[in-house]
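First, one chain by itself in structure tokens, the form predicted on its own.
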Amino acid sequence: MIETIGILGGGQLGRMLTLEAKRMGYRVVTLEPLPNSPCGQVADEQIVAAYDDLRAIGELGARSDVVTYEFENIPLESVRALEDGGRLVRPDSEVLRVAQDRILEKAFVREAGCATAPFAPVAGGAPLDDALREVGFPAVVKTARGGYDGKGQWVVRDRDEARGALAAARGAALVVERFVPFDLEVSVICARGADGTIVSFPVTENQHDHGVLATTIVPARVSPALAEQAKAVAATLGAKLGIVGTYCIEFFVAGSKLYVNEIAPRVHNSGHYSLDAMQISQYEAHVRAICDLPLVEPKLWEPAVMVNVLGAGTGDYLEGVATLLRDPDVKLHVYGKRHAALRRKMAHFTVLAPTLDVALAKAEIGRHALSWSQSRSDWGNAARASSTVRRP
């Protein structure tokens, strides 16, 4: 019987996963290098250690009945060490091996019969010029491993820009993709159980700020046929990978065509809205899947818009919270991070409304109500946020 869940990673995804797991009666132990992490603040225990500290990894395994992860840029060797020690890890190391390497990931998607943008690897001595000749301009040069939130990516329009990207990559393995002139980006979150059951959340439309997710719109403004196609592709990829848990497939939409952009084998930023807009969140679905509990089809109560509250680099105190929360259709989640660095994900809020147009309008009003300051200039408006955002 599963009583304790171990989480590799201590960020906001782990925090929300922990809160749902605790609500369902589970204990949670997290491993994260930085003390007082967002996840560690709400978990039963936090092991403060590096992700490649195999002694600490073994300790996490010994304290947990199942181990999961909240992001995929963790050492594969650490997950394999857990499995070699007889520990249950979900999703398993083979899923992680594919998902954390863009070259392997894109090859897997192609082999599964799903479309990606044309791509060519630049690894193992393969010249960049050969890849560019195959893919063409404009192109996107990406590090094969470790990139996230727009990091490790360069749009290149000619060979000079491509060589600049190569220099910036500092010897990392790369993949070159043809730039797809897409209409919008969408994602599908699914949850898959060990018995093969798969449930899908609504298709979401995602808007970014310099590569960082800024807004999620639910349901996505695409045709019903395209939405069903995206769900079918997501289910196919999850089944072929053998994922157990919640996962996300990101797509580019170009006309009537879908191109798989990325597989995230974990709970995902674009699924935050599910905490407030659905009868089952992506986090509860993940707990159910990894703990062998039944999965149920998610139901969307109303159209919703999720807005990420990103740091501005201008201060660590969030202003305007009282103004934001005067709207009864708004729900705010703050992550407990100390410093609001530029475009760091500090919090999010979700707006529910009878129509998307209304939700979008309210989201913009809420976005403009918030700002960052260096001090508590307005005690009644900022102190409540800073007590969570900034801890002593």
The other form holds:
Amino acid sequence: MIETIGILGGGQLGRMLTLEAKRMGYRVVTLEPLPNSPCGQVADEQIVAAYDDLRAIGELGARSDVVTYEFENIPLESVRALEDGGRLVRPDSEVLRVAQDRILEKAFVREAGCATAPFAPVAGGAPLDDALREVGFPAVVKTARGGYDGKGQWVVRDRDEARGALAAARGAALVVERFVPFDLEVSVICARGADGTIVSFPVTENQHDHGVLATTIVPARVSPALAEQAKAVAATLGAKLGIVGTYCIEFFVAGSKLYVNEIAPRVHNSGHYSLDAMQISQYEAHVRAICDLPLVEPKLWEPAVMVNVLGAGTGDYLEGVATLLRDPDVKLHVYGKRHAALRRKMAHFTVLAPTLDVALAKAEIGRHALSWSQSRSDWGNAARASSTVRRP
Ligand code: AMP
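Since the one above is the form predicted on its own, can you give the form predicted in complex with adenosine monophosphate (AMP) too?
Next comes the full complex, this chain leading.
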């Protein structure tokens, strides 16, 4: 029987996962290198340790009945050590191995019969020029591992720019990808149980700012046929990979074509809206999947728009919260991070409305109501008091 869930990672995804898990009656232990993390603040226990500290990882395993993760840049060895010690990790280390390496991930997507942008690896000493010749300009040079939120990637239009990217990458393994002139980006969140049941959330439309998700629009403004196709691809990939838990497949849409961009084997920023707009959230679905509870088909109450509230680097206090909250259709979620560094994900709000146009208009009003300042305002952004910090 599962009573305690262990979470590797202490960010906002872990926080919302924890809040849902606790609502459902579970205990949560988190492991993350920084004390008082967004997840640690709401978990029953936080283990403050590096992700490669195998003694601490062992302690997390010993305290948990199932271990999961809220981001994929966890050392594979740590997850394998848990499994070798007989601990249940969901999704398992094989899923993580593929998802944390863009080269393996893209090769896997192709093998599964799904489209990606043309790509070529620049690893193991293969020359960048060869990869660029294969892929063509403009291209996107990406680090094979460790990138997120647009970090570790460079759009290059010619060989000079490509050489600049190579220098900036400082010897990291790279993958070169054709730049896709997409019409829009969409994602599909699914949850898969150990028995193979898969349920999918509505296709969402995602708008980015400097590589960071800014807005999610639900449902995505795509044809029903394309939405069905995206869901089918997402289900195929999750089943072939054997994921147990919530996962997200990101796509580029160009005309009537879909290209898989990324597999995130975890709860995802583009699924935040599900907390307020659906009868089951992506977080609850993850808890159900990893705890062997039944998965049910998610239902959308109303069209929704989720706006990420990003730091501006101009102060740690958010102004305009009272104005934002005058709209009865707005739900605000705050992550308990102290410093609002430039483009750091600090909070989000979701707007529900009878039509997408109304939700979009209200989202823009809400976005413009908010700004950052250096002095305490109508809203306190201080990180909340932490739960017990255990040092292994
Ligand atoms: P990623 O980290 O791969 O999800 O990339 C972050 C963002 O960069 C994506 O959401 C796109 O907006 C953009 N991007 C990444 N790869 C490409 C590509 N091949 N073509 C066009 N835009 C891209």
